[in-house]
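As structure tokens, one chain now follows by itself in the form predicted on its own.
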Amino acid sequence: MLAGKHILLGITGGIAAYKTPELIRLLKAAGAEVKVVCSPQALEFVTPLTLSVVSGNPVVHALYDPNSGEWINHVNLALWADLIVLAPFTVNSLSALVQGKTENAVLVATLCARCPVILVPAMDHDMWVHNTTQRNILQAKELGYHIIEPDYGSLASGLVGHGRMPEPEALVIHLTLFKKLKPWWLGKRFLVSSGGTREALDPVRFISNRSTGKMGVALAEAASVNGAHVTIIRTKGSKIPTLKGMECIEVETALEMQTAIQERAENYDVIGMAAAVADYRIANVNTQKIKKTSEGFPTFDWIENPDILKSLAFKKRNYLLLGFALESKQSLEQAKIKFEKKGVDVLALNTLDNSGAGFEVDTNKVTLITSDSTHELELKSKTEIALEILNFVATCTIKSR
């Protein structure tokens, strides 16, 4: 979804900046184009051939030529950019920032700007926490700049705390998902299951199925990046979030995932049960390692576990309900009866039928089922699917009970 954007990165002298050669590595292979301009202070941390090198194009440094006096079009420069990112970007930058002052090519740049300007400040935990600094994110944030907040982490001066830049690869998922939904999931509380349950045979053994949870994660990532309060609870050993800032719950068997969302619930407007949970269990789980004997495969008596996504929908609910169904034969026709008997609000139907969609892959194929209509989602990255549905979800209402 990057393909094709112009970014203009700018980076100011923060000891993060050894971590943007590898943010343009990434932005390259996600196929934007990226433009460089810096501080005289970044350079001190990181060097403009390498930053050149990788970016296929020269850096910009400085107002002028000091040796031949030629003038750098900075707004030229700003005006080539879909995108400016400000990355890191320093306490002392941040307040020049919001004062229009034009100290350096980073700031003239950013002041001739007519695209979306993305801020990354990265600083000291107490200088980010300060009252100056939280002034002054406010009052860009009212200028129209747009913040990605700092990680919680260790920190250059040897602290642990919040001021940390994020990781490429988290900043690429941010401008991947920037403004991609609808201005309704600002605020919204957001609540989302992901990965598949594991029911134990022993302390060794367990059943399980083949989800990833990378569908989960994805709708969890897609809502917090455009503003939406997201709680995922995630089963072991499924994919972690890359991003920071969303409560993450770790569960493993049905039950306890059904404990976790019921003790939640009421808190959120909506609920995207993306989990692939077992739908039984062991009646009595041993309590020693089950060892191969003459007499064969051992047998298990089954329960049944609760269906979770049942008793969300039939009761007394101001959550909108995203269900998600696996079918393999006559799959719409299953899903249709799925929708009903489950009571659900939207249905998104995967089909074992579509290659490259479901389990273990990073493309989906999805189709979205409501009380009066189906909508089919072509073959696209999870990341795509996922904000296909939450921009469907956001016109969707909830069934009256």
Second form
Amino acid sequence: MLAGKHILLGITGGIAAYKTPELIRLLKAAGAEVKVVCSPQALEFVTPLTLSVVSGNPVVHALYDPNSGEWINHVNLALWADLIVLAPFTVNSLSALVQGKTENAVLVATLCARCPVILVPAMDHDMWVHNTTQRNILQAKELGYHIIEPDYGSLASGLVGHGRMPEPEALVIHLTLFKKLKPWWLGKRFLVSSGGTREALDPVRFISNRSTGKMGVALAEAASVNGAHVTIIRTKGSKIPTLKGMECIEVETALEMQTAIQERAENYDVIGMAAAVADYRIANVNTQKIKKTSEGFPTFDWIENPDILKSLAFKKRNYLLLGFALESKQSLEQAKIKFEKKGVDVLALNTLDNSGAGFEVDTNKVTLITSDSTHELELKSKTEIALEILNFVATCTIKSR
Ligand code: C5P
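Got the form predicted on its own; could you also share the form predicted together with cytidine-5'-monophosphate (C5P)?
Whole complex next, starting from this chain.
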């Protein structure tokens, strides 16, 4: 999704600059073309040689060439870009930017931008929470700059707090998903379940399914980058989001998932049930590890798990409900029956008929079903499918009960 994009990376003088060669490498691997502009202080942390080798382009770090006296055309550099990313962006550069100062090549190029500019502030915790910094951040937003908030974690000072630059993988996800959803999602509260539940047989074994949580995480990350407040309820062992900044709750069984969802459901605008919830659990879970004996196979009594989705659907509600279905035969016909039975507003059908769809792969083939329409989406990456589903959801309405 970043293929062919021109990204101008502006690096300023913070310790997190050491992460930028990896960021450039990942952006290039995603198909983007990257040019780099640096402040003189950035070069204390990372060398122009490293940056030019990984980006495949010369690195601009001055306003003119001191040897020849030739002026460097920062205007063209900014106009070349489809997106400008300033990472790491120091407290000093932030202050200079909001005042319109042009003291280095990064600021000059940024002031010439016609494309979106994303700031990735990185600093020590106390600098980040300082009123002056927060005022400058607010002002930067008012000026139309976009901000990727720093992560919480260990900082160069040895303190633990807010201020870490997100890891390169997380920044690439941000840039990939940036402004890809309808503005409808801005400020929406989104609850999504993800992964496959585990139902215990004994303290050691469980039964589960092949769900990895990739689709659930793709939905959560897409909504989060585009301004939604996201809670992901994910099962143990399933994919953990790369992006920070979402509320993340871990559960194991269908019953735990039901409790976690039901106690929160009313606080959300959209609920997406991407998790593969076990239909049955074992009634007589062994308290000790089941031993292999010569007296035959162990037997289990089964009980039906609650249908979480259905119980969320058939009531007066203010949230829009998105369900998922995986069918292995007569898919569309089965899915339409399921749509009615589950009472959802939108049902996303995956079929096992399509290679590259369903469990464990990075692509998916989905058909979206509503009460009056059926939309078949192309086979695409789970990230692209997540965006299409969420953009579709933005056009839907809640069934009145
Ligand atoms: O009935 P089936 O398992 O095919 O339905 C799939 C949809 O129902 C998914 O959205 C899944 O998260 C949800 N589900 C549920 N509770 C269950 C079983 C499935 O919420 N016990």
